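In the block that follows, a single chain appears as structure tokens, in the form predicted alone.
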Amino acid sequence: MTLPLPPPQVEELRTGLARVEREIEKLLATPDPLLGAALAEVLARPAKRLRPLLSILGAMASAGRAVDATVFRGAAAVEILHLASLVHDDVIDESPRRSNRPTPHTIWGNHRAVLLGDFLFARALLAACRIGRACFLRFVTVAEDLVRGEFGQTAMAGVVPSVHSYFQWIEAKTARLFALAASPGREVIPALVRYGHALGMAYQLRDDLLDLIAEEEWYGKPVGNDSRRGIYTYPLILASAQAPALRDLIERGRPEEPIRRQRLKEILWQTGALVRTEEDCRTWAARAMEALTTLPPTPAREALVALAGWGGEIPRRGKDGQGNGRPS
């Protein structure tokens, strides 16, 4: 997405993520070549880097100065945090591929690959630690409540879920790591907490009904990781309330996968499910804008609510990347 930025603070933003990736680099050497390597993989797949580019422009919103480099050191943790929960998390999913790579489980194996996501997680921690006392002990709060939401989605698989219990995990293992990236150093931001949780949650609705209606060449990974592992994600939440046969089509293996996402897309659309999680990702978007309003007006703060307007929106695409997402 393009971001509504002057010249001079695009400027300021490029070097700030480039200084942002200059710390990941140091925050992850060792002198051991075998982990060494496979650190190497990881940082060589394409990234978004959302969350350092929402510390870099959250301190650009609210310091109205030079941006602190306790931001930067955070931002880079924040980021190894993330990097660490995605090689768990394709290791529980036996996801093969991300952004179109294969991934760290299929390169070497499920236990070098969690071997490595354990020293990401120290690496962030210990990050965290050099910056102070109070900032490792928010890091260590996010780290344990990733964890926790993770688990408890995936103890519950196989079961519908409620409501409330969908939204207390993606609030514990999504919306308070982008709660953590808004605002990672030593001063800690209210206004800016406040709107990293609200993107989050609607980022992670975003996510979970991509997951069921996205094309795999454009999404950049597998789709449909969740339901195959019987997962019961915010849509199919809703859907299941009024279509009993769509219990069958999370269990694992019926009826074949093509066949199966085209049945779940048009359960999403009839029961009016995708609509509902379309209205309630925006409305996560517009509380994110709403804590924004206590910062003074500036091109930052413009950018994060085009950020957070670009977090709300859930893209159509059909078999051909157009069209607005109907099964056909």
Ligand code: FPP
Contents of the next structure:
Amino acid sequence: MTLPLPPPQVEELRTGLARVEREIEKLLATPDPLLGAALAEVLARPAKRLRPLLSILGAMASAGRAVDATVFRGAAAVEILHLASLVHDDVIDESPRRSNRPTPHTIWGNHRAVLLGDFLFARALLAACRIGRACFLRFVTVAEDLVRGEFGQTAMAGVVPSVHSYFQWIEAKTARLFALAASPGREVIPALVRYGHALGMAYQLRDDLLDLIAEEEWYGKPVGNDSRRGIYTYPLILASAQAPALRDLIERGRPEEPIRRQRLKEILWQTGALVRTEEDCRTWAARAMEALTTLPPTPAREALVALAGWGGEIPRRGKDGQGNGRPS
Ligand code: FPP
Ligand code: MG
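Would you generate the structure of this protein in the form predicted together with farnesyl diphosphate (FPP), following the form predicted alone above?
Below: every chain and molecule of the assembly, starting with the one above.
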């Protein structure tokens, strides 16, 4: 997507993102050639760098002066923590692909992938520590939240959880990291923390919805992963209350098979579960925009508003590339 920014701010953002990239490379430097090669492969993947984008835009929207150097280091640390969690998540999911590339455990096996995630995790915390004690504590708390959210969801695989539990898990595993990403430096801006939190909720709802209806090549990772593992995400929780057939599809195994997936999509549309998820996604995106109203009106703030609009948007692309299965 193109952000609504005038050329000087586009340049500031571009330079800022390049600086975060250099910071990530410095933070991950190691004399160990094997580990270095694995890290190089993780860094070479196409990545949106959404969290660093939030950090820099957030700083531009709130500073009214040059962006504090701790924001760049904080942004790099957040991205490394995010990468660590994805390496581990792909092991847990047994997922073969991410960003249209083989996942680390597919290339090097589970043992090395777990250790690679541990290394990334350690370096993220080291970077936060260098910013200061308060920042370090924020990172440690968010790391604990990530684990708590992922642990809850994984532990409840095969069981339909309450909507309340679902929202607690996605808040812990996604929204808290987004909140940190929006204000990762020494100075904490409450409006940005609220914005990042709400955007994270919208983002995870969207991701969970796309896991059910997206086209794999476009999505860059396997679709139907959650239901295959027996993870009931929001649309599945909503639909299962009305359609017992949905639970059969998931619990009798292999819900990712094309015919079963098609049936699953039909149930999800018929019960209104996908429409309701889209609505909730937009509500969180609107909350994110609302959180920004206390910041001065600047191009950077408008760019953050536009990003939230994107977070709430559900692409009209489906498995066959023709649509997302929504009945006309
Ligand atoms: C991706 O979400 C995964 C997360 C948001 C968090 C994963 C957290 C952990 C594995 C624990 C924390 C680990 C460390 C090292 C701090 P998803 O599974 O919903 O999305 P996906 O479709 O991209 O897999
Ligand atoms: Mg996953």
